[in-house]
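The chain below stands alone and is given in structure tokens; this is the form predicted on its own.
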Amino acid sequence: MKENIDDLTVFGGTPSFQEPLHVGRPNLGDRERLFERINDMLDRKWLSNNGPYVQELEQRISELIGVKHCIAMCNGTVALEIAIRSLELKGEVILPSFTFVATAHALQWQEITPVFCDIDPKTHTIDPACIEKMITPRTTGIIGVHLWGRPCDIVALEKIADTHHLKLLFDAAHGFGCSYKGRMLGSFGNAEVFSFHPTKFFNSCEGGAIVTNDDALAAKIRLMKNFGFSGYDNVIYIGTNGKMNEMSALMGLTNLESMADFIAVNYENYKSYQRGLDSLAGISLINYDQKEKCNYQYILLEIDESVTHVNRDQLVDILRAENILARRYFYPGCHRMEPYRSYFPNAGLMLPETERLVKRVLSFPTGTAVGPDEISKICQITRLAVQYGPEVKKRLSGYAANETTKSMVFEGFAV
């Protein structure tokens, strides 16, 4: 264990761990039962086009949420696409800015354009306090974000979407199997949307999926991921290649069959964190709450420089010279990134608590890669930092400025 700040591998220690230790490393399922799978979509020859496997994944999904329709689909951000597009969204859309590119990107590469609105700092979510005044003649709906498993204020976002009839979609990414008050996430708004990338606790490999409740919209979103197709040769509608494929439905199945255990770990994994971190000044641990289900699938941190000394991209590298991938959640903002910033450069201003929150967030390493020895040490690294805050921040501030002074001399530059 590191007892001083000089046995941090960032002052020349020996770094804590051999191999790197990832945020979202992927969950596996049964693995026998994988080959099994996989053996029999080979012995079938289908691969792809609504496959049994994939039909079986959809109406699994379907019974866990307790959602009426659920469309597999290649992967999340197509899913998006094609959610959006099935609601007809046009014009403005209303969405936080703390969020994964792809929700902005997924409207933009529309030609819809994304409104940013700010977030409640409790939560983390879209503050529905801030819509309203972002609502213009050209909005036609607002997309939600359930972040770390924790879900929008819906109640709020739904009367808002009632009152100015504007369509609601889900960007539920984060939501697989969470629920609020009682009721799983996929059954609200008029859709909502879920990743089952590999860096979600349930992978499949690749893919994602559209839930809703909504028959006619259902029906819709069946014809455009499959370009418009309704039977073998009838196209009677726009449509695009959305489709999952086998192979990425029986992982899917295989690792819905483990999904308890996965968040089983998740669980005790969050509880060490707690442990590990707990009365450490400047450091808080998001809380999940209890009453609910949750995959508690992050552990997301906030940093108060005031207190402890080291502000959080510091305490990146730290850690990160340790093998310990710790990241920044959603830096620095999608209205930083383009084409945002230039089309939108003072759209921070309307963002204050995204603003602030960009700099203090931070996802520790959690999942099945890690158990209680891997986050004991990751907590001692965090509490040795922030315990001896300024001296660390001294002597980072003193690295930093020795590699500009080198790099301009390297340059020609005179200092």
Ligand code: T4K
Contents of the next structure:
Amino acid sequence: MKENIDDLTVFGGTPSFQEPLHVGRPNLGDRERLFERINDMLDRKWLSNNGPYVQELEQRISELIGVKHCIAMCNGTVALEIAIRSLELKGEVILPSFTFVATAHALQWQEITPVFCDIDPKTHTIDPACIEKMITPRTTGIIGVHLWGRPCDIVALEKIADTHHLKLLFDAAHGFGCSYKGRMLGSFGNAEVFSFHPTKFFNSCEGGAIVTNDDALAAKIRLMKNFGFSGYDNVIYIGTNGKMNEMSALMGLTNLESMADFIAVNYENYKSYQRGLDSLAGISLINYDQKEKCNYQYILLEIDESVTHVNRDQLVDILRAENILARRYFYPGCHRMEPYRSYFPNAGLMLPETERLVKRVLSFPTGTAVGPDEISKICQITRLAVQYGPEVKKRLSGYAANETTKSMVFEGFAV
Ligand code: T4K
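Please could you give me the other form, the form predicted in complex with the named molecule, since above is the form predicted on its own?
Starting with the chain above, the whole complex follows.
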């Protein structure tokens, strides 16, 4: 255990972990069951295009969510693109800037203008009070993102969408297995989109799905994800290749069987972080609503530099030196990424909460790859850095100045 700041690796101590601890190590289900399914797939020689494993996965997910249609996809981004196109969104669509860039790209890819809206600092999801200000005659829809698996204010969003005749789509990439007012995420708005990327607590290698209760929309999406084919030679709609393959589907089915175990591990990890960071001034751990179903897949910290002295980025450096690869999800906000930064250079003026939050949040490792021992060490290092904040900050600043001098020498600038 590291007990004083000289033990920190940034100041010359030995790294706490030999191997890097990543955020987003995949959770894996039963291997034997997986190999059985792979063999079965090889025997059947049916590898893609609405194969039996895809159909089974769609069925299982529909039942789990309580939604009429689940259309499995090759990944969450293509699922978003197809959902957006199937809803005939065009012109402008309002979404939060505080999300993974895929949410914005899925619009811009189709030459629809993403209009970035601020978030509620308590929930990190789109602030309904800000949406009305962004609506113009060109607005056709709203995309809410259930960030970290915490639901948007769905009732408020539905009301705005109804009043202004806008389509309502949810990016539920983080929301699989979570509920809102007792109903599973996936069954709200016109449609919702899941991601089953390996960094998600439930993965299908790569994958995603669109879920909806709208029969006509589901039929259209099924056509669109398979080039618009209806039968062998009959193309009746514009489409693309959004199909999930059998390998991904059987991975998904196998992992689905262990989903409750993954959530239990995430919950235990969450509680370990709660204990480990308890009453550490200036650090707050994400809150999850205990009355709702939740996947607990993100361990998100908010760092108040005015209390901790060390800022979020210095904490990242301290942790990285220990081989703890904490992530700055979702820094610096979509509006500060290309092409949006060039298109809307002043977007930040309308996004004060987003601008503040992107500098404060940090994601820590969780999932089946870590347990109480690792978490205890991670918390101990965080406590050390924060409790000795002023001293750590001073030494890090000196260290940074030294590093600059060294690199200047290296680059031939030394006097
Ligand atoms: N909407 C939202 C709100 C999203 O968060 C996402 C995806 C999407 C839409 C789009 O869904 P997809 O099209 O991706 O299905 C990632 C993921 O690429 C992305 O899926 C995810 N959100 C986002 C939050 O994170 P990176 O750059 O952090 O991922 P990557 O691949 O570098 O992985 C992170 C770490 O996880 C690695 O450093 C190590 C570990 N890892 C990763 C993979 C892929 C493993 O241990 N094994 C693996 O196989 O972006």
